[in-house]
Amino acid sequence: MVELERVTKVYRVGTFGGRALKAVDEVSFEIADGEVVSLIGESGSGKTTIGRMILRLIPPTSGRILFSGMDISTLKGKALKDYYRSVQGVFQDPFSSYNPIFKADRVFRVVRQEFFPNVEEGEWGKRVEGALRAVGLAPGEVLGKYPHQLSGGQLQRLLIARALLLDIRFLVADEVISMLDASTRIDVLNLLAELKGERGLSILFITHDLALGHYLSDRAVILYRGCVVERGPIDRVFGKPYHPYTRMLLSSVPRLDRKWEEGKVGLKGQQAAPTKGCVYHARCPFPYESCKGERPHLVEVEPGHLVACHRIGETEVGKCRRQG
């Protein structure tokens, strides 16, 4: 459904834009129909930038993003509006998506004005009610309320209901539960899982929380400094991680059955981004000399499981084929 082909995003930063910051560096992966893919990485890894490029909020510097085989950068006019009927996003802070001086259900009126101007009032009311019930909201409890009168979980569900009114096929969910309390998080995750199962919705689930990614996803893409360092089926990436960064992330998840000790695998603190070589070599606990000067390619260590690490060549998976 959605495919990224060597997508790069460079921002101009500093005084008068004198410096270039490469936020995303030749990222390639795909999300199939009815699939949930988690995009996982720490802050500053480029996750949100990728989501915003898929939503056409910012353009890529190079590379292509395809939706059902079409390059989305070429879409204009009616074709672009049709794209937004199929692709929508929900973001981290639900309160920032609402104007506090308007009632929260104004988001539905905007959708009607933009996409369904010819739908009669009665029919539209039925559609809104159906969308609200689909996300577990009682219309009488949320319609006519101001944002401050609703919880963060209710506001996120309203935004998902707005997307359902468009009969979307693909959702970018960018840290959608990070600002919600623990009791509400599981409800929103279960809602996304139900939408995937019942409607065949494809989801790019952007998160820094590995547990949440594992709970919901079919596949994982591990991102570090704008580069994909590991990707594959969720059970393989989490069950047998190859890249030292992935192993560091997994070892850093606190557990109830033992004391959490920071720094077991490669937690050396944030380092300056290297200009060449492996993006992780400054933090890696066992770098090779080649890591400083040569960027590793993604290789397939087992079916569908790809890793970008020079160490792979000296393991039992040294016969892996190189990926583009």
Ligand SMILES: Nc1ncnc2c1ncn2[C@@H]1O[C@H](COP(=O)(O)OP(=O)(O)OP(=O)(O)O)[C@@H](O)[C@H]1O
Second form
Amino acid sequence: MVELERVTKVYRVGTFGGRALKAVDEVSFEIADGEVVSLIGESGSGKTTIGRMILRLIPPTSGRILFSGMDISTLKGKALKDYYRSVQGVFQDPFSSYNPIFKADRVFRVVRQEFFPNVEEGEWGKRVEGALRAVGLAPGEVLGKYPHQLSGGQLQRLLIARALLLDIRFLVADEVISMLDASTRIDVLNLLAELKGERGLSILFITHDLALGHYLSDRAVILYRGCVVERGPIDRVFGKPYHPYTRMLLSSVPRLDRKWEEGKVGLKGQQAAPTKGCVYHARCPFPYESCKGERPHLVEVEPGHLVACHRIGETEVGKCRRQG
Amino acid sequence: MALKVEGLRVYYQTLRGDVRALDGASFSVGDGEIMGLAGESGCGKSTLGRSLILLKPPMKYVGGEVLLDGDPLPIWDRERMAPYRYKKVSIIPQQAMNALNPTRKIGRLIRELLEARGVSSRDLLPELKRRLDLVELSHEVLKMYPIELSGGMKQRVVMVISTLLDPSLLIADEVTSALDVSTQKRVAEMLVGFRDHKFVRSMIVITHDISILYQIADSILVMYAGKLAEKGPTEAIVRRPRHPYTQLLISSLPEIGVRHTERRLSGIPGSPPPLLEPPQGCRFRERCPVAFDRCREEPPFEELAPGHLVACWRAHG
Ligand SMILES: Nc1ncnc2c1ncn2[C@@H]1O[C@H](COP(=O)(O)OP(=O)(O)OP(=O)(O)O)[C@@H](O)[C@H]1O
Ligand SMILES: Nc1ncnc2c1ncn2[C@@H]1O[C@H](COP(=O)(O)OP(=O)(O)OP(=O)(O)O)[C@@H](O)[C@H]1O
Ligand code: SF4
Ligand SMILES: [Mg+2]
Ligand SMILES: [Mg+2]
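Same protein, different state: after the form predicted alone, show the form predicted together with the ligand.
Time for the whole complex; same chain goes first.
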């Protein structure tokens, strides 16, 4: 459904835009029909940048993003409008998507003006109610209310309902639950799982919470400093992580069934300047000399499970197939 | 006992009446204890934290007392609290890392803060540097502006600043919430380090994330709608919670390894009652799956086992 081909994004930063910051570095992966893919990584790893490129809010510096085989950068006019009918985003902070001086359901009216000007009032009302019920909201409880009269979970569901009105096929969900309470979080996650199951919705689920990513997803893409360091079926990536970064992330998850091991992970390396070698080199607990100079490629360690790490070669090279 | 709180009531005055955000809290925190404070958004965690240090309008002191190291704290009196603030009780407010003055370099910011409290920053410089090392920040940050620091770096700066004067009690309000998982772990471990190095004697760590508390807290206090629901040793709260609210809260947490297709978790249906005119009796009653007649009366917050207190009629049976 959505395919990223060696997508790169360079931002100009510094006082006069004099410095280049590579936020996304030759990232390739795809999201199939009805599939949920978790995009996981530390703060600043480029997750939101990828989501925004898929939503065409910003253009890639190089590489292509395909939707049903079409390069999205070529879409114009009606084709672009159709794209937004099928692809929508919901973001971290539900409050910022609403104007506090207007009632919250104004977001629906905007969709109607934009996409369905010919639908009758009565019919539209029915569709809105249907979308609200689909996200587990009672229309009477939320319609006609101001944003401050609704909870974060309710506001977040309203945004998902808005996306549903467009009959979307693909949703970019960027940290949609990080601002919500534990008990509300699970409801929103279950809602996304249902939409996937019932409507065949594909979702790019952006998060740094690995437990939530695991709960919902079919596959995971692990991002460090704009590079994919590991990706594959969720159970494999979480069950048998190869990359030291993936392992470090997993060991950092606060769990209720075991205590953290003593802090092996330093924060210092996070600031280290990038090298031409492995992006994780400065923080890696057991780097080789070659890790400094040469960027490891993604290799397939088992079906569909890819890892970019020089150490993989050490034991598994025989089984590995080199990938682009 | 480092901290002892008795019947503390703090409301917000609004045009529509009082918001009873902290409605009778009694608990204590021992010497060297890290107490976690958990509960849903809006249940009054920050209100409790702030009450112990600075009551700003529209917050209104209604009743109760607070003892720190045996001394009564005049929390209702801004002026008389001044000598205690930062020196005896210090707080890292929620969102503090986003509130750093953007026009000041970190070094100057710290100097001004210390001087405002009548402390010479020169004398403290060696200690400041030692503490920056401890939180893995290079001394270069002193020459940087807040905007040049990542969230995790800013949070560590704020932690160092608020504990420089070795307060007896530190209140850390949601310091790990906005951070990614690896930074969160280190920052949480650093909080424990502050206690172990005796920069602070005891700590109240506020977060809605119980799994973080499981990692670092000695005890956990769970609040619900302005009241204390349960307090006990961390292990007891996580493994054998007795309040129905704590039980539901813990069972709604996704653990790594759980997928929705295998085990579907569920949230807590309903939402908390309004604090403007809270219902009589147990405030959890409307959402409680095991409520019965008796719950129309307010359950007392009483000890079930040593150090394990619960406010629920079912638990007291
Ligand atoms: N508009 C921009 N101009 C310049 N740099 C940017 C811009 N947006 C993002 N960046 C930088 O690009 C990198 C990736 O940012 P991005 O927001 O994609 O990360 P993220 O993985 O979503 O992080 P978080 O978990 O904090 O949301 C960061 O170093 C960030 O500072
Ligand atoms: N200035 C204020 N005026 C009126 N009501 C307020 C004010 N500040 C907070 N409240 C109310 O007091 C209650 C407790 O708020 P508090 O900030 O203590 O919650 P919290 O548990 O810290 O929540 P969160 O997890 O979202 O930080 C809430 O119902 C809130 O709406
Ligand atoms: S006192 Fe009653 S309503 Fe309250 S938690 Fe216990 S059983 Fe439920
Ligand atoms: Mg982001
Ligand atoms: Mg708070």
